[in-house]
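Given next, in structure tokens, is a single chain: the form predicted alone.
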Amino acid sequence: MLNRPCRTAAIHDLSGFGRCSLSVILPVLSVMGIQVVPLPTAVLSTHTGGFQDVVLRDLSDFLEPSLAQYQKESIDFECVYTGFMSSESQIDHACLFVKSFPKALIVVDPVMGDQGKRYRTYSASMCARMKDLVRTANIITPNVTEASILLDEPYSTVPWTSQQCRTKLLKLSELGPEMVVITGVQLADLTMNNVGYDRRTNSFWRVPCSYVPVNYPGTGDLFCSILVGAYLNGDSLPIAMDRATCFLEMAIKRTFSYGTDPRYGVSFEPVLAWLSEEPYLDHYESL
């Protein structure tokens, strides 16, 4: 048994306003009893999503040497979790990160894309060297685009009946993770759901979630920052999910109401309290 609270090493890049990556994994996790050791890809000014005159400064040449003082120092890690890299020798290093922990719950969310679409800076090659990291991961977060991108199949805005549903989830586990998140699915009952799959048990869960018509930054970053702390207190992979799905309604649902402007992100400090709670959890339902 640990003396200390259980540590994750979280490979995200840090953008300064709008909440996303690590300025919302850090509070997010923190919360929940995690210890969060950043280790930063990138410093941006702003995330890049509707920002212009972006400042950035890559961290490509900080992820190694960290590395090694971590080793030097034995310094250990129960989860390893890595988000956005702006660059293959980025997927590079968190591989040998990775690599470098072989006891720690690997968590991948592999920021690729979104509504069909890659992001500019992710090049065919960057897509495939973000498959091999997957291979490594006990547990991935794949939004619905990004599920296509890791399957090599087109995206189709066409909602999935429960069987396809079922057979993307097991495509990706073959891949490598034992657990596999795809969030954000449309099902044919025209419900949006967070669904999952546990290959250790063979089952699978949909979490149902209220639909908004906006897109906030940052809602991937903060609903795998939850699963990832949820699942480390010892929750199960569908009460972890709907947690996760729970608290992302309620902060969602809060910054809509206001009509702040999207790019500002997710209004989630006033409900970051809940996290610290222990709500009984009931929206899971078998896929």
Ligand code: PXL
Given for the second form:
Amino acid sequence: MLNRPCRTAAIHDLSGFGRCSLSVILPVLSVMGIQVVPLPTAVLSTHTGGFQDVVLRDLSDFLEPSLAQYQKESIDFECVYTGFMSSESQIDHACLFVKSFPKALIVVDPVMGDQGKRYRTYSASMCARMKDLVRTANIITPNVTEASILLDEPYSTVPWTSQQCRTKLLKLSELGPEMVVITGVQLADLTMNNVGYDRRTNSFWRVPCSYVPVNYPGTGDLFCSILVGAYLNGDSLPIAMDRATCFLEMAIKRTFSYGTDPRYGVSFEPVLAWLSEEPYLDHYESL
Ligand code: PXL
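Follow the form predicted alone with the form predicted together with the named molecule, if you could.
Full complex below, order starting with the chain above.
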């Protein structure tokens, strides 16, 4: 038994305006009772999704010496959770960091792009390097674009059959992670879903969600941080997916109803407290 809250190292960027990465990961995990130790990969004035003249300070020289200090101070982590990276060398440092905590749950959100496009700051060689980080993970949470990049497949908006979806989940798991969740998957029955695979039980899951015709940056970070918190608190994979999906549906519908500029992100603050409740969750299905 731990005599303190579960501790997670969060290796992500800190974007000031726009509600993504550490700006949402910190409040989400804190309200779920998890201690977050932020290790910023870069500091940005806003996220890069549609703003001009973004100010970016790369922190590629930060992770390695921070790890050295933690090791000297015997600071340990139950989970290491990585996201947006700002250079190839930083991805190598993140691999080293992860390998230094062999007992920790390793969650890699392979942040690289969305809607069929790489984010502005991601080169093809950085994406290739992200595969090395994915190989070290227990859980990965790509969106459809990132799944295509990891599988070296062309991105397409054609809905997937359940069989195609299971094959993609399996192939991603063969890279290393025993749990794979792909977010924002349109299936052939024209439903939107978050889908998952757990190799330990060879089970495939889907959680359907309602479609909202706006794309808000940061939804992947909200989803993955809730999944991490829920899993660390003892949820099974499908229930953790269910919890994250329900929260996002609630927060996105609320945001959409106000017609706010999508670049401003999801107004999650008014519904944040829901994450400290114990709702009944039964939306998941077998895939
Ligand atoms: O939510 C993904 C993300 C993280 N970090 C930065 C981003 C984005 C998406 O646009 O720009 C800096």
